[in-house]
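Just the one chain here, the form predicted on its own, laid out as structure tokens.
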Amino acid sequence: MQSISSNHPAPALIGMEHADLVTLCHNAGVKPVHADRLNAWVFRLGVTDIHDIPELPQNLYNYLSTHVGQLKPVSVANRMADDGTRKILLRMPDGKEVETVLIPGPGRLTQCISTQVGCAIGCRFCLTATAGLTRNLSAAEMVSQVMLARKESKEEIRNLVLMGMGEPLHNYDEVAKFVRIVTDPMGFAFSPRRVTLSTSGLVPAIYRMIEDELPCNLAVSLNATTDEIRSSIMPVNTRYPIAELMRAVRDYIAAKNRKRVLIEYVMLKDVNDSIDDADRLCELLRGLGCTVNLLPFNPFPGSGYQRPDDATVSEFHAHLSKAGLVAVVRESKGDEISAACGQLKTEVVERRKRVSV
């Protein structure tokens, strides 16, 4: 496949939904059926090249030869840690670089995706936030992590969890096309229940997933039961205070029927992790539904912060549970390979510092 110019790339296949393939077949001169052989192979069969996909029209090799291409990101760096956990760092044809992790589980694989090469909601406990953003990612950039996870872990990946680099709903536009992509059924055909977008509350856009009817779980990365001290770790509460994100939760769940909303809470210590927290938690979440997911600081240089011990952990969860939320402590996994967000590629950056000096 070709580029149209060297200033104007042609579109990636793989970043297009059911509709686009439609069009592209419309504008070659064939039929609309076409659409769901593409579909299929290159989605479900992983093969992005044309010309290894079979019983196509000569017209529609033509034609996607001169208005599709391709893109192939590299694997700068690819690492396993003993738990199964894989972390991959991805550079993309224009050097920016980006990581995705494969985490495994009972019975299922789960691939966290990343949305932005940085990120610029400047969460205080969040090693990507000290980069900044750089700019976001297509969703064809976001499809080429699946297909290259999915052919370097030569695994069946269950699930897709949009909690990597980057705040999703700050590129609204092509992380629901990468979610409309992913769920597509003639495609690769994901359960809209085994996709889940995290946010750190940009409320506007959640009503805009009401609105859509995007097809894939919410989740939302709440971390504090009061505005001062959500305001000092995530400068996004500024201008969305917890009761209006609370609100936007509660019209979310409305909407979809009483579905479940996971609440992501990083417990740093002696910041938000006591019982008085644990309540005042309770409170926000009562009659919603929520499962919380209580994350214990991963910590990184730098950073301020420090994980809560064991004990502090179980005691806050067990307050939870007692009040009859869903709640679950999530394992650190990967530790030795750097696995927490942005770690990896930090990582690989210092080195190269040292090297070139």
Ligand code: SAH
Given for the second form:
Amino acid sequence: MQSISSNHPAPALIGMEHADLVTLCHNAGVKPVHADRLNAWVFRLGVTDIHDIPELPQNLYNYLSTHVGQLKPVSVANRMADDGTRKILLRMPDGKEVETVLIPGPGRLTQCISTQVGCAIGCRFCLTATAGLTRNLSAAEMVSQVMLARKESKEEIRNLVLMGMGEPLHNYDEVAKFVRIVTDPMGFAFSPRRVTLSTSGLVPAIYRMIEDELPCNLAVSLNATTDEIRSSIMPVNTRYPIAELMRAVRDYIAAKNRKRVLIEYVMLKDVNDSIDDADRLCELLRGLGCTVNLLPFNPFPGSGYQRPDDATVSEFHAHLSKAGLVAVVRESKGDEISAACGQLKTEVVERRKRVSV
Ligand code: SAH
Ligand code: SF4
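Since the one above is the form predicted on its own, can you give the form predicted together with this ligand too?
Starting with the chain above, the whole complex follows.
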């Protein structure tokens, strides 16, 4: 851990998982039990200024004030759509901006977390992809999204989905830390069943999740049923083709032995929305106990894709259901504030574009 006076910024307290807090206590010369108190005050109660945490040993205050930094992103925009979906734009200390979205549901609020500024994976149907990757977010920056949303929303956040900007498994170490922080029973205490990590299918990192027993659910953006179609819409498929990806999904299910994997399927008109596609999807998922989320494409200018009509979506859905698959059509939320899946891109880029037209 570095001192604040060095050239490197001190690590932020809100990016520390329990093991880091124990090391911190050890370095400060205080009992490890204080790690539990920090965990509870910082993450459960949301107190991030150490001077507001009562009754810590003086050594610990001294250590914290010289070795630990604070991360204070500011909320630069906060917009609510008619359906209650709220999009919050956060500016990090280096000026980079990321979005987080709060999605209301019956009796629950779900927060969609961004894991990177931009994304390097380049899926052709995704607006985030168009700007490329600027940088990874730290665990602290992901935690700050939860803290800020918790402050700005009256309702309790029940679910976290890592489905915002970025590919979580392309930023594995920080994302894994974030998942451990939010599921720590002494801190935020999200149930691992209520935290879902969505990936475009980075196979080696799925095996890391298995090995690390990362306490969260897995969602896989399958989006197509043949390598030809999948490679044409998701270049990542040329590295990790469908058979390899499905093997990883099966290994994940077998290793965890308790989880249903969520399969996401963006529906693109005349690309992957035929009954043959539905048949192949049933074949690929047979016996896996997966739930399928059908995501009718959210259009954006210049994408070159279209959203299938409602009848096509219903037929596709009915076909899966008839074959015994649990499938749900996810209506896009917050359309008018561009908060829906694949529509997340910082307002900076949008603003810049408006200036240049
Ligand atoms: N990078 C991760 C998580 C973020 S994307 C992933 O790809 O899984 C979250 C989901 O939104 C993915 O399932 C993705 O396929 C979907 N998505 C992206 N662009 C979309 C669009 N324009 N319309 C509908 N869904 C989209
Ligand atoms: Fe990245 Fe996911 Fe968008 Fe693909 S769909 S470009 S992986 S954010």
